[in-house]
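Next up is one chain by itself, shown in structure tokens, the form predicted on its own.
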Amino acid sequence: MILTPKDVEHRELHNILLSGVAPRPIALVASQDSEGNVNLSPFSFFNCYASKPPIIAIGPAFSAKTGKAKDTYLNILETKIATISAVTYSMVEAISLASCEYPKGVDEFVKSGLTKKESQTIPIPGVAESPFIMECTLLENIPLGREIGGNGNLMLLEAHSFTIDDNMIVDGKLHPHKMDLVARMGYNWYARCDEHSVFELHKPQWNGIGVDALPSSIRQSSILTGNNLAKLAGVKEIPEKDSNFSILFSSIEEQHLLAQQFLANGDLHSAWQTLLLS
């Protein structure tokens, strides 16, 4: 299938997009206007793009129904403050009904039941619920639209202050299975980044030989995926032959499927000392 965004109606070209460009992380931001009302909204157009200084960038879109700004952008532009909040599991369904588009003015923290933090740099509250917090200040607006149903801007933020639940903290990092994020894909779809679907993985320790290198045997192989053969291929050089490492097999497809079960066990030594028997 191949699409031209100008071909695709806007509404399901959104979809497509927010289906393909996923998961995507969730900020739960909350900010107030001039005269101190508040407002609390979800974006996924949504991440991080530098450490020093700590750079958040969200995009507000304007409403694809009536072409008008949303009441974060306004606030964000009127007062130059913001806070996020990283968004749990725990919070789905307050989060969900934050996401609706209440009058301005309306508190949405009071509409979801979710409980406002004070907030050590800025007067505008953090969700108090969610173990991670962002104090930030507004950097620059880049306006990407202005027709009707465009998709609006993007709002770069500075992050002066973090305020981190403790008990999501293990061995002095933030741990995955203890933040239990929720991360927004497309349609109505959400991600969980639970202990059942996170996982770790570590980048080679030197410049990896390449697939390219591997001999054309297993390069070639009807059983390797393209994981085995990359996960093989992160070796500095291909390991000599272990004279003490025997194991019985009646044919090649046999031979790569041990190789890949010690790959799926994490013992890459006996998976390349199977390869390597004739």
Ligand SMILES: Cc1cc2nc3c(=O)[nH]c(=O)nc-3n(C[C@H](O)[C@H](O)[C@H](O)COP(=O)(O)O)c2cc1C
Contents of the next structure:
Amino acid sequence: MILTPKDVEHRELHNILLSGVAPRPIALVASQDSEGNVNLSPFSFFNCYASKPPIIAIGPAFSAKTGKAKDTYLNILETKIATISAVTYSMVEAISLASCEYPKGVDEFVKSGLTKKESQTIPIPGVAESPFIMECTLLENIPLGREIGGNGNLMLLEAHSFTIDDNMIVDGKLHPHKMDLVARMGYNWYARCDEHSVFELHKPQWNGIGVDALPSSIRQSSILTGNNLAKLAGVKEIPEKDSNFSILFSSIEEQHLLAQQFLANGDLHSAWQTLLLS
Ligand SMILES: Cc1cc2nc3c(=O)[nH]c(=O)nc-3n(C[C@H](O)[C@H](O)[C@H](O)COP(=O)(O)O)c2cc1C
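Can you switch from the form predicted on its own and show the form predicted in complex with the ligand instead?
Entire complex below, previous chain first.
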């Protein structure tokens, strides 16, 4: 299927785009108007774009139905400050509730049952249940799109302070299994980043030989996958045969299946040695 955005009805286009650009982290944004009314809403048009200094962007759009601006957008333009709290699986129903379109002035902390946590540098609270809170100031707002209704904004914010839950730290590092963050997909789908789905992958420490440099018998395998080939191609050079290594197989398919098994167990050396046997 080939789609041209201008030919697709906006709601469907929105969901198609959000299904392809996924999973997206969720910013739970607390903002405040000049009278001190606090607002809390989730935004998955969200990411960080630099770390020196830390620059974050969120994308509050104008309502596709009414063309109205989001309270978050108006508040940040007015007071130039916001907190962004990361969203965990245990908060997901609360943030979904906080995304309801309550009238301006309604405090979604109260509606969602989430707890305010005092900030260090700005007079807006973060979310106490969140393991990671950033205190931010507005750098720039870039309006996106020309038609009113559904058009977006790119709000660039600088983070001045991070508040991190110490319980999320293992061996001095924030651990994703402890954090259990959630991400937004298309339609009504979410992703949960727990120990069943978050894995560690080490980048090769040198320029790998590349898939193009693998022997053709390996490259053209009917068993080894693209991931298998890329893992094998991450070596600095094709390894020497290890004369002490031996393993029995009766066909090339079986040989490749054995190598694949070694790769699945993280044993690149044995995978290569299996493939080097004739
Ligand atoms: C997980 C999630 C992510 C969302 N991401 C966005 C987003 O990136 N941009 C947007 O305009 N609305 C987004 N929404 C919808 C807003 O949260 C919703 O319109 C909310 O009512 C805005 O609140 P406000 O007017 O109080 O700022 C999202 C909703 C959910 C549940």
